[in-house]
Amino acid sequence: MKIGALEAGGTKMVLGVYDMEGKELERISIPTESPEITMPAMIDFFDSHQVDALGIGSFGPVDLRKESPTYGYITSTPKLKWRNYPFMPQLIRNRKIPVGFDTDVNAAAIAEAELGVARGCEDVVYVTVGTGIGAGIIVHGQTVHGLLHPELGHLLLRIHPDDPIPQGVCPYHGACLEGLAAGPALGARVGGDARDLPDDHPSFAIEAYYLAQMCVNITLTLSPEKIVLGGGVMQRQSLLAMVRAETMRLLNGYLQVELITNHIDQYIVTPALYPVSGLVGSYLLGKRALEQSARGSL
């Protein structure tokens, strides 16, 4: 049995094939262009491997309601060519295979909770900080969907007094978390590529201020056992320590919990499976769908 896995991102699509035990058999990456260009290549890949199930973790927003006529669609994405696109239906077309479908960050959260840095935790938040900001939330072992699915990247925040772009860059909300702390905001703040800056550049103190507000809000509302910070922006190791310290400052001793007060380095962490957390999670989604299908046929 072979399980196809797709981590569908706004910049690239990562496709993989796994066996039932989770061994990766093949992986490729293709740019996310228009559906007319990108979809045929992905369909051909999974068809050529004759996968028995498919797991999809997709950029969003997406429709996760199985009873909805637009289940599996990408909906109000800023990527206009993919807006209201029947993503999952087009991938499987008329093939009768089990499919697991969720957000890309929920897939990453599943992977880290089952196989990675949050193994053994039932309540986990995985946040990716890159071109955008998204969060996968697991409560009591289940990913949170609700009315749509969490859109943590669009939380509203206090503005740092020294921020040169207090208006933010989000086309929908301006100064939301994504508009202030995602990669494009970092670039707009420094007028170039922030990856070339030294660790002590003041823009990173501003970045840590916003990400720490996010961590405080997550802690006070969801009370997870672990917050996992992934994505390209978090590859700067010095930033993680700044976020932890700023989170402690903002909490100001309000939460007297051993894990936070004395072991913040075990509470706010980076993923163990990066950069394939989302792809591994998509494999797990496909495996779950296959197992559920098998149980249903008994």
Contents of the next structure:
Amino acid sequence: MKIGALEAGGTKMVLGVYDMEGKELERISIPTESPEITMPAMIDFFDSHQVDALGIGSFGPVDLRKESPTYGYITSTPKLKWRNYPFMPQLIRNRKIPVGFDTDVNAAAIAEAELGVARGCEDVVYVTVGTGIGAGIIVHGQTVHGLLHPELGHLLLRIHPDDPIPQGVCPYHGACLEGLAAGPALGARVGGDARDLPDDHPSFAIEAYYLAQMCVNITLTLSPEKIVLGGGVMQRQSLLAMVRAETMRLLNGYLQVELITNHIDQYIVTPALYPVSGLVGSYLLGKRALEQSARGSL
Ligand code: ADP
Ligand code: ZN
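Moving on from the form predicted alone, kindly provide the form predicted together with adenosine-5'-diphosphate (ADP) as a structure.
Let us now look at the entire complex, which starts with that chain.
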């Protein structure tokens, strides 16, 4: 049995094939262009490997309601060619195989909770801080969908008093979390690319303030056992310690929980599977779908 996995991103698609034990047999990456160009390439890949099931972790927003006529569609994305696109149905159009479908960040959260840094945790939040900010949320072992799915990247925050671009860059909200703290916001703040900044650049104190507010809000609303911070911006090692310290400062001793007061380094962590958390999670979605369909046909 072979499981196909797809981590569908706004800039690239990462496709993998796994055996049932989770061994990666092949992985390719192709740029996300229009559906006319990108879809046939992906269908060919999974067809040529004769996968028995498929797991998809997708950029969004997506329709995750199984009973919906547009289940598996990408919905109101600003990427116009993918807007209201029947993504999952088109991918399995030729071969009716079991399919698991969730957001890219929920897939990453599943991977970290099952095989990565949050192994054994029932309640986990995985946040990617990259070109955008998004979060996958697991509560009682289940990914949260709710009405749509969480869009934590657009939380509203307090502005840092020294922020040179307090208006933010989100096209919808200006100064939301993503508009203040994703990679492009960091870049806009310094008039360049965030990758080129030295670790001690003052913009990182501002960045840590925003990411710490996010961690506080996550802690207070969802009470997870771990917050996993991934994505390109978190590749800046020095930032993690700043976010932990700032989270403690903002909580100001309110939560007397051993893990937070004495072991914040085990509470706010970086992913073990980065950069393939989302792909591995997609594999797990596919595997679960296969197992579920096998149980159903007994
Ligand atoms: P995507 O979100 O598109 O999948 P990434 O997670 O790799 O991609 O995030 C890309 C963003 O992360 C860019 O805005 C980039 O400037 C920023 N970034 C990458 N590495 C660093 C770094 N070491 N320090 C600060 N920002 C970084
Ligand atoms: Zn926003």
